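Quick heads-up: it's one chain on its own, the form predicted on its own, in structure tokens.
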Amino acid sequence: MSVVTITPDQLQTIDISAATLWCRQLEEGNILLFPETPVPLPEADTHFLRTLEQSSSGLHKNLAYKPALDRVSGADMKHADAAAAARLHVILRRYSQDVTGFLTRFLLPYHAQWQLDYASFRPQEERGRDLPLRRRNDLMHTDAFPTRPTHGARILRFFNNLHATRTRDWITGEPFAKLAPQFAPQKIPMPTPPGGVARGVQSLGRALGLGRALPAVKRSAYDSFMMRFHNLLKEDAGYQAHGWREASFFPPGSSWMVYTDMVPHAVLAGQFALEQTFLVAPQAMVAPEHSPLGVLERMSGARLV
């Protein structure tokens, strides 16, 4: 894993050759860093987000904007009035749209082959947060969604550090292809191919938008493994203490992007970050052999979604 810096000059002309190279860099487990964000917010909006009052209850670690519903969830502002809530909605919606517009050009091979997932604002200081183990950001993990299975789609995340003076401090580990054989099948059973009936019900349910109504079959064998892998990494004290890691410090005003289902990562410190998630279809990959799905299908010798 390495951090690949993208300069403003490299963004002046984006052609298919350069875009394909950047997709490959991501798919090989690298982080793409923009020292000067290509998706700036107006200073007034940044100031609003930095001064947004949050409850200290810790009930929500993020404020999430859901593009499909055009709705913000997780907001628990003290004394929030209608104007503040409406402004938060506008800022997060515009951020989601701006990131999508930029990446549509920057990652041209993925065009029309991703699903726009949540955008989020992360207002709290990450260092020293008191959260349940599986929700802790400061433990190394790969991403998986307990309520939103991807069925093999990749989890691509684009971040902005909004803090005026402080870096956002990460550590990252060995990519999935190197890490998975250390845990499967020794600590996690290998995923098994879905049965024909279950697969058919899954496909029908997704086509009808009934995923939430079919909890027994909505998660593929791939998703079940990735969720267990996420949990096991966080729960494995030996891995947390001794696993290979590298530090990255993302400066104020920067953006970076990475496939978080592939690159183990933890956030050790930082406050005020924006993030947009995309679920990129398996068929969009320019180097599918590096994907977690490709790795697991080679290890199991079977198709998993």
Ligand code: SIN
The other form holds:
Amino acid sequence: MSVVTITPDQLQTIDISAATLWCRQLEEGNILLFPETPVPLPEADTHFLRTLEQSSSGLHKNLAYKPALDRVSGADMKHADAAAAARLHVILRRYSQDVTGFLTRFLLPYHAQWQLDYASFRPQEERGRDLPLRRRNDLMHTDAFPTRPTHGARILRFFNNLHATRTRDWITGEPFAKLAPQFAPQKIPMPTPPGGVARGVQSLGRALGLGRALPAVKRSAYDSFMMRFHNLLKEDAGYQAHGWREASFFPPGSSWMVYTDMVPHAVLAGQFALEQTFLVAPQAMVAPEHSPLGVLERMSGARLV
Ligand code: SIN
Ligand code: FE
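For comparison with the form predicted on its own, please write out the form predicted together with this ligand.
The next block holds the full complex; its first chain is the one shown before.
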């Protein structure tokens, strides 16, 4: 695992062989870093986002933009200033479009093979946030979404550090192919191939007495494993204390991207980040043997989606 720095020169002439190499570097578990973001925001928009918390008391949580619905959620519009909410919406929509436009060129082999997932704005200081264990982002984990199973699609995330002066500080660990055999099957059972589809959220809903209030989420065996693996890593005090890790400091004004389903990561400090998530189809992989799905299918000898 390492951080690969992409220089502005390399962005001048992107051809298919360069783009394929970048896909491969991501799929091997590297972080691609752009010291100067290729997706800059107008300075006035950056300033607006940094001061949103003070100016609009309702807009203070992590804010998600859902491109498919063209909607912002997480903002309490009742208390928010309507003009601020509208401006936030415009900024997030444009960010989502700009990142998509850039990656359409930069990651050419993935063209038309991803689903645009949520974008988010992360306004809070990450150091010392008080969150329930499974929602803490300062504990090492691989990403999996409780309500959005991917059925083998990869979770690729692109970030911007919008802070004026401070780095965003991460630690990252050994990629999935090295990590999974340290936990499975001893601490977590290998996924078993379909037959019955796990309905994690539905049974949770029943346990909470919600009846049919929650929609059924169909998780594949792959998704169930990835969700449990996310939880297991966060709950494993030994891994958190002694697991192999290295630190990365993403400069103000930079962007970086990484497959967060395969690279364990935690954010230890930083404030004001934008992020766009893509779900990349498994068929699009240029090195599928490194993917969590490839690794798990090899380990279990079964097809898992
Ligand atoms: C995460 O995906 O765990 C958080 C990353 C960040 O907000 O920097
Ligand atoms: Fe994460």
